[in-house]
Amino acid sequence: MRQVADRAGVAMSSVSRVLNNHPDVSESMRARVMTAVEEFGYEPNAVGQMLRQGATKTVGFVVGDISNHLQAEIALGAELALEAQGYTMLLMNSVNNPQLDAEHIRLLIRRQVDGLLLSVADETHRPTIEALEAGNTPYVLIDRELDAQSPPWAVTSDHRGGITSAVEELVGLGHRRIALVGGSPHVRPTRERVAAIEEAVARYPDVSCQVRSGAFTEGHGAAATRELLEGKLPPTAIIAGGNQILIGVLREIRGRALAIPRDLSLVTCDRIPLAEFLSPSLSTIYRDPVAMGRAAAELLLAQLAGQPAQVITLPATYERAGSCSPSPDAVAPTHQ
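In the form predicted alone, the chain whose sequence appeared above, alone:
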């Protein structure tokens, strides 16, 4: 900046006024300063400028696993909404490690981000909660619940509605043994799905459910499916509680030479890339991840503007497709 001032023959304060579009600058001075700026390739320190204004115009996003197509699309929706308002998003991937969640949160707060978007791996992880409490930085949760945040700012999905609709159709197709292969019990989506399937089957005295919660991984999907199918009363329908879990479920079903839906009906939570080319097509409990990210970003901007706290719940809708058919041992269920 001093070099620009010397070349233009003006004071450094005059360079600052030109670069900040101050109205009290003559056209000749503005021209001399901008010519010098171009000659030196000078780039003002944007962070320094924004800090002087009391904000950095940056938002941190801590995501559990960016390789998960769902979370990648959520991040895309958030970034598009933030960019439209002049914000930059810094993405930190925790690979589903709660300790990394806490470390990333502390790092982003040290970098003085204006706010945080969080899809943490474990809502009960104490270091994560302590990092947020110590930082005093505004944040919005994406399908998560934290006791530390009161009143809550969050975007959630109606997992109960989606699971309930899927179970009702499976029961209508004569399925009396339904299983849910879920993800981590330490996050909201799994808890909501488990509660929903248990409540839904409780309405039918001759329908049972088996739940296998674990990690949102292909390995857990395969191991849980193997255990279910080797049990004394194997399910006739399985709900895969996540697109990464689904891969393991499908691999185990194929390894046993079972046909979908002739031998086993299958429902998945969240769409996977290229799903339209699968045969049979997958019955899916669908939510719009880009809309979730956009809503989370808009909530954070509202929080930064001083608006009152709110929780937005977006729909999760069941879409029946070719992977569900009448149970092999179908008998009409009895309503309680």
The other form holds:
2 protein chains.
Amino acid sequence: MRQVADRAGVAMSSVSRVLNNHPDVSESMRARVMTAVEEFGYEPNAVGQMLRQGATKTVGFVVGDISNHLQAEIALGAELALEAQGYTMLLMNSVNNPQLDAEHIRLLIRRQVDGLLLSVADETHRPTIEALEAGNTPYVLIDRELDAQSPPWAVTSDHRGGITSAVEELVGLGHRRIALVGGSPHVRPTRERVAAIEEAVARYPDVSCQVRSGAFTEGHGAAATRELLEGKLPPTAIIAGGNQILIGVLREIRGRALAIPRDLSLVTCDRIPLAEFLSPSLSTIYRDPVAMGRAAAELLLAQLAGQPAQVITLPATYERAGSCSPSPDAVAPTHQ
Amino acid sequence: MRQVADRAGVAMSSVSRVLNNHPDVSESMRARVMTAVEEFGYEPNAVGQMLRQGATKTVGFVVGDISNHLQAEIALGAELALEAQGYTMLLMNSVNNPQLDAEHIRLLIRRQVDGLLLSVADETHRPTIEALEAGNTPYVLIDRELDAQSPPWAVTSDHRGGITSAVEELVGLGHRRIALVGGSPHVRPTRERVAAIEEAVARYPDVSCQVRSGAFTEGHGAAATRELLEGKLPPTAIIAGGNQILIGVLREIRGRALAIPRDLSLVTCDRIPLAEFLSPSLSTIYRDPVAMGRAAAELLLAQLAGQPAQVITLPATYERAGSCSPSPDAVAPTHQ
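Having looked at the form predicted alone, could you now put up the form predicted together with a further copy of the same chain?
After this comes the whole thing, all chains and molecules, with the earlier chain placed first.
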């Protein structure tokens, strides 16, 4: 540090302030110190490391939709893990607007967070990727995949495992027409669920699937269910790909006076409060959102400590409950 | 601005940077400019005003528990309203730890947010009040009351109206022993609900109430319900004071194989997803959380625009549903 101070012609305290990202440092001072640092031949990464280490002790969390219970629980898990390590977390909600994802990432980087946790609304939005690549701030993806250059740090869910188990049980119960009402196709969970149901169904020549991707909203859940049930070959089992979609699916089923599981079997993804009091209970592909948030925070801290990139996959487990029963195919449909 | 620049002996651009809270300004530059500003005899408030106006275009939101659906929806409402006015919102979750409330307020003020929206976990925590009074950053309380010096800006809910209507209906149905399972006594919603039920019940000489305040958790909901139902004079109607409390209340009722509303009438506060699919449907004291968040954001913008302090009260409306019926008092209790 003394050598850098001498080379830059500034006080030791100024070098310290620059390297610790102190807010009261002028741009010219920062440039002088950084030039001197670079002249000593440090790797850019190592410099980044120096700049980062405990710099501001804050982490930014960019979330697509905080009113989604799953996302709120992930944020809670991350907050608890970060807080235990002396970090504070700044949460920014993109209200499912990809443009806000990018703006929030830029703002958090400008405000010198040490790292980012990202559960963005749209993986394919170029400005989001550009903001990350321009920023050089470490980040961890939460069940997202970005077409970025750096090796990925991520926590992902094993949606394939969960969907495959659900489909196998439904097929075992005699269901031959299974539908998935999926969320946004621009995020990993939907893509993985769609790929999984198509692969699982392909193993059975007499089983087919219909997929309706769209958005993680009640509106999409209801509209897609209506379309499916009014189609020529309505499904005998529906998988709701998210807790907000579930509300719409259930409303549409209730509106048609269909009985679950007699007329239609139902599987949902992710637990939500009150679901335990529904009758029949809902077969659910479960994952632990608090554990996901915690794992994401721990990965970010590992990255800040200089460890190599890693992706952790956590389970998504199918739990059978009362909303699935043998297919009503043999019986005359009551809903047409 | 020219006069200030001349007095401080700095460039106009430097004055602008200081007044706009630009991050790349040294502490000494800031001090020189602010001294010159003060020498011109501006009121400290007016200086604050200048500093604030569009300074960073960011607002901090300190929330006690983001995994509480009500709070997440309030945050969503605030986010949408702020975003429409070109502001971004930084959300900090205190995981119901009052110490984190205070730390988050200090951090957001240090990071120069233009204002704060506060739904803190504990109104009585002195460091929270001290952080606000030291900071001089405008803030709006969301259903909270602080023992602070400045005239309050707040959005509040009319809990009294909602509880009073619920109690009147329960009394009309013949209930004579009504209980409230309340959340933390350190926040306004619990205090108002407690005061309201006690006042409402006092109007009827033969009606009594039991209040169990504690925490906004499933655990408290279950423990308080157990205690009430195992007491000498168990209530015939329970009001659950929050959506997390509700889960615990329902679990305890189910565990005792009590039927709602035959054995016990139930009223809950605040709607949550899936509740519409419960059978029987839940009588609910409803308020619009998105509207609350929006109103809080609008109040903050009004405050930044220099308007005088105001408190807005939004309705909390009792909506009768299937979970309330005539008191089973005449019938032998089935649950002892």
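Positions refer to the first chain, counted from 1. What you see is a predicted model, and the numbers here were worked out from it, not measured in a lab. Under this definition, the rigid core comprises the largest set of C-alpha atoms superposing within 1.5 Å between the forms.
Fitting the two forms on the rigid core leaves the C-alpha of Ser323 displaced by under 2 angstroms between the two forms. A displacement of 2 angstroms or greater separates the C-alpha positions of Met12 between the two forms, with the rigid core held in common.
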